[in-house]
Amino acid sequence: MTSLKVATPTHSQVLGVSGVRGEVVVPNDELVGPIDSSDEWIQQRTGIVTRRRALPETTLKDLCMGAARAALDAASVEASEIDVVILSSVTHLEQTPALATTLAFELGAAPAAAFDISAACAGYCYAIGMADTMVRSGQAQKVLVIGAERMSDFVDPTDRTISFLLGDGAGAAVIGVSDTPKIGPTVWGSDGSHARAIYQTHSWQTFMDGSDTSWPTLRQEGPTVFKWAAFEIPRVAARAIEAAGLTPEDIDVFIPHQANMRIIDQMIKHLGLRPDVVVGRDIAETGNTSAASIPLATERLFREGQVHGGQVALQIGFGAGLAYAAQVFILPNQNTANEKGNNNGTE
């Protein structure tokens, strides 16, 4: 019998992280009239100073480009050595094609192959997955992964639940090849039988055929959503953390989904990290972009100086479905010269 001729597994590692956000600084004094609430009330509740929003003619595909082409700049990759390109957004307004195989050949990246994803908040640590996976498998030897949101198009400005929290950003990283491994096992998963904890007002069908014609927002049910982020996501985290091989003692950085300090709060705790382990906090300033939170964090903690290469890492993405990913990586010796952060995508 012929055998195939397969490609040797080898091992796969984080290259370069980077990110941009909304140009707009939002405090929260310019949000509470319409919710009947306070920037004190907020803060408490959230965590959240400000958060950014973009400029109405900055758009997704600005945000990706920005992030992707600081990324590969914190990486020191040209864009046409990249064989693969994974876009996470649930905010990209065209069904098709793929916002991802644009971003491809606008970067100078085709013919790479190029898709979208959409896992909500989780969705930048399943995408790192998926590029660990196609590196270790030979089928790739640079995947760049974006995560990307204008939340503010799905914002209701009355409505108490979520709206008050969301930002608009983009971040990206760039996988590649390594000789020992530097990315952990991702230990993801969902329960959907909480589905409606963050949910869309209503489908696209119902606004189409004028049965509701306002246009959709985003919900959530709040003390769901924070019990499960805080209790539950902790042994997901751990698990991650026990796949790697490591203790949580072992942990120098811990970059959550910037959902509600209140939530990272809460982790850090039950993980039982070392108090001395450096946190992201991005949501501060920035507040929830869903899939570009992590990215965002991770590329402010560098470029603050918080971080560098050689750390141990754990991320963890959660949210909407109700969806969850985590992997252990160590931090990338990057580039931070050309750090975006603070810019627009259209820079």
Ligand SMILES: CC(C)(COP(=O)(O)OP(=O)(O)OC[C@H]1O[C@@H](n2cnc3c(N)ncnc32)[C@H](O)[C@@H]1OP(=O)(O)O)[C@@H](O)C(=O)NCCC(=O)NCCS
Second form
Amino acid sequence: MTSLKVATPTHSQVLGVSGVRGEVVVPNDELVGPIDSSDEWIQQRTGIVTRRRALPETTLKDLCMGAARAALDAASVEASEIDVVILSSVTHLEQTPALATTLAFELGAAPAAAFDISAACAGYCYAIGMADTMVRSGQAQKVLVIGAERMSDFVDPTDRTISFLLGDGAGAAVIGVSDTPKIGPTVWGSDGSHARAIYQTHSWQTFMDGSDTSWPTLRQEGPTVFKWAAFEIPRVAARAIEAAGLTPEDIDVFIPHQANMRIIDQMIKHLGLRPDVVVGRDIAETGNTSAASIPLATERLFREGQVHGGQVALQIGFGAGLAYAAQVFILPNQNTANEKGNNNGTE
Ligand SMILES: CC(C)(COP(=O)(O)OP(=O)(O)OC[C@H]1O[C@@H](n2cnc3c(N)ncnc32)[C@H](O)[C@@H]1OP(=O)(O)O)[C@@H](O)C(=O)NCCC(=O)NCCS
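Having displayed the form predicted alone, please output the structure of the form predicted in complex with this ligand.
The complete assembly is shown below, putting the previous chain first.
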């Protein structure tokens, strides 16, 4: 019988991670008036001190391009080497075409396969899982993953459920071939019974037929999300550690979705991570940037010299859907020469 001559399955690795934030630093005091809140309340309940928002003229595409170039640079990879571009975003304002195809073209990665996915705050880890599978199967040699959001387009300044949490930014990673396994299996899933826990106020249909012509914005049932994230999600992270053949003591670096500092602390407690584990806590200054938050937290850890290549990292994304995904991976020995410039802001 004739067999097909196909690429040999191999291992995968993260080659570089970076990102850019919205240029404007927005402190709590600038938002509290219309929601009858205070800087103290927001800091205590969420850990957020400022969030980063994009200038009016900075588009989602601009943020994506900045993050993609920074990640390619960190990975020392040329855009022309990229076989697939995956963008995770819930804030691209055009139904079609996917923004990823434009990004691939403008970066110089065409004719790379390119598509967008929608998995909200879990989207970056969903996309890393897909990239890992593509590389291991031989379907691609190098994949560019981008998680990017311009959340401020869906913010209602009078909403006290979620808007004050949200920031703008983009993070990206390059995944490539490896001689040894450096990305563990992705543990992922969803629970659509809680689809209304984080939601858009009204549908585009309602907007279109004129029954509500206000611009749709985001809302959430904060306490429902909090309980789910703080108590259920650590079990997903524990399964990802086990799937990688490791124990919680093996984890050097923990990079959770930046939803709430209290959720991060609960997760560390429930997971039983080592007291000296390095934790991504970018939320204090950047806010919750949904799909961008994990690579941005990773970018900060590298820029501040808190982590180095070869360490064992656990990352986990969770949010609207409800959807979640986690994986363990080895931090890359990435190029740090341009990291200061990658911050793209006023710090
Ligand atoms: C949103 C969140 C910060 C609210 O904090 P909370 O402690 O759960 O707040 P609650 O809704 O239980 O309300 C507690 C009190 O704070 C008040 N409150 C609610 N929102 C407030 C706000 N933005 N500012 C000031 N006070 C607020 C409530 O009115 C209530 O007052 P009361 O005790 O006098 O009745 C919190 O639920 C949270 O972070 N949830 C997870 C959100 C998340 O991570 N989402 C993204 C996932 S991707």
